[in-house]
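Just one chain follows, in the form predicted alone, and it is written as structure tokens.
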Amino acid sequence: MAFQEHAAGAAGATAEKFDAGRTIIEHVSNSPLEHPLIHVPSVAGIDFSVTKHVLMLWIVAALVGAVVTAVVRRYLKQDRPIPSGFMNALEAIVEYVRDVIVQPNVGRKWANTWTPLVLTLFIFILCANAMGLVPIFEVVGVLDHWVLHTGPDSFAKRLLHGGTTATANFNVTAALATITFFAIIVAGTKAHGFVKHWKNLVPHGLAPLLYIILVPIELLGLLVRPFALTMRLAANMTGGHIAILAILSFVFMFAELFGHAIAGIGVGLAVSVPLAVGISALEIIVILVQAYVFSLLTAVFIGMAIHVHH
């Protein structure tokens, strides 16, 4: 809808100049403070208003929880539980995460302990990534423009502000990485005890002077792991959407440059749309890879805390 408004404005002589940067940031960021979906008063200086990414977190969590619960309950109610349909796919995902991601890294003894956590992270990240490619709110915008005709401050209008990919928000990925951080500590503590887990950060039997160097480095490395998980997932999910929006911006930039809408349409048909479709197809691969990488690194870090000698 924002692109349509800018395109319509570009045709007028007194229209505001198209600002590609502002438009792109508006469409990938969390909904700004002036456009919260549900305003909640601040508590201790923290704004708890429901924004676009918060709504997407709720949608993904509710959708995954409802679908998985319904499928598993129907499967368990059968006289002879034989997986079929969606249950086959779910069972394949569970076995893949357990046998390929978790077990080789944490070992057979601890596989059943940590598979539920890694599986939850994998499915949640995968679904959150995928939901970002579904034009849910664009459809709402079209319905509002042609059918509903709501006011400028309506809930439907506020839905058009901000991005739909919750995992492109660094706050979300930082929360997921924090879960991994504490899982590493818990895994090491369960395997070796709390005190020995922290002793295992550095090798034993070294000269005392080396510990002055190694201990700060290892503690820093412990903090770098969740930071790397945070930045990798959010940056990859943001980058693809920015690339698509930047390419689509050519339509309006060329329309303004030549002063004719036909120039923008030509560039769109010849360049923007084919490239945007290609990048969107690449994004489908990215959403799978990023969910896999986050889950794999979580399993690797947990395994490193358990199997220190490796």
Given for the second form:
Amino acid sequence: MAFQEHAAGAAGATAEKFDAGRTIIEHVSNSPLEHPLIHVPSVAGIDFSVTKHVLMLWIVAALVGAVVTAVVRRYLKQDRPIPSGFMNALEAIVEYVRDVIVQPNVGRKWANTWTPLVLTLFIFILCANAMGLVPIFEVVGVLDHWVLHTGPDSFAKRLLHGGTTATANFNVTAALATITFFAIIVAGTKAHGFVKHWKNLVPHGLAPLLYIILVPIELLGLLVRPFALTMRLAANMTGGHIAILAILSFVFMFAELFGHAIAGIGVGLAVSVPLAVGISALEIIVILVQAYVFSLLTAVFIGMAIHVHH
Amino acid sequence: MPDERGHLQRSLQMFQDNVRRAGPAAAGSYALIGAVILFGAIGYAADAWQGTAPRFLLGGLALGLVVGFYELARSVWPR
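Right, the form predicted alone is done; let's see the coordinates for the form predicted in complex with its partner chain.
After this comes the whole thing, all chains and molecules, with the earlier chain placed first.
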């Protein structure tokens, strides 16, 4: 919607200069804390106000929870346990995650223990990534502009100016990686016992001096794994959106450069829209690959805690 | 028995197998980059806080390299 405003602005003589960088950052970042979607009073100094990415997390969690629960309940109520329709697809995903992602990494013995966690991460990340491609808030904005005509400080107005991929927020991916971090510790503890798990971090039978070096390196390495997961997912999800927005911003840059909206529209039709459609198609692959890689790395790290080799 | 799967299906299967086999190596390489960024950023923040630039930044980058390469070696070392 910021683009629409800029387009309208570009046509006028007193137009504000189009700032592509600011517009793109506005779109991919979360709502500012000064203007959250739903203001909630601070508790113990912590601001619990609902921002756009929090709302998206709720929508994704509610959607996944409701759909999966409804489908599985309907399946369990059947006389003959033969999956059909969406349950077929769900069963294929569950088996795929168990047989292809979890089992080769954590082993047959622990596959059923860790499949639920990895499967939850996979489906949640996949759905959160996919929801980022659906322009929900933009549709609300169009409806508000043409039909609803709400006030300047309305909920619909506050939804605008920003991207909606919750997994492009580093806080979200950090929370998911924190789950992986504790899962690694729990996996090692369940497999070897608490004390043995921590002893397994370093090779046995080395010179005592080496332990002084290796123990801190291993402890720091524990922090690095979830950090790598955090950065990788959020950066990949942000990158695609920035690329699309940068290409779309050509429309307004050229309109401004030539002083005519028709120049922008021409560039848009010839370059921006075809390229943006192509990148959006690539993004469909990216959302699948990113969910897959996060789940795979979680399984690999859990497997490393279970099958210790030095 | 000849493989009756289509070219696309075989290609996707091959791609999937390669990605799965690359899992440990990917974990190691991500850890290497993650360690350098994490400890470099911590060093940079420490420098900004204490006004000691670039000591902590360099220290953080060096530590990140050590931890990252250790993680990489641990991930891909022949078992």
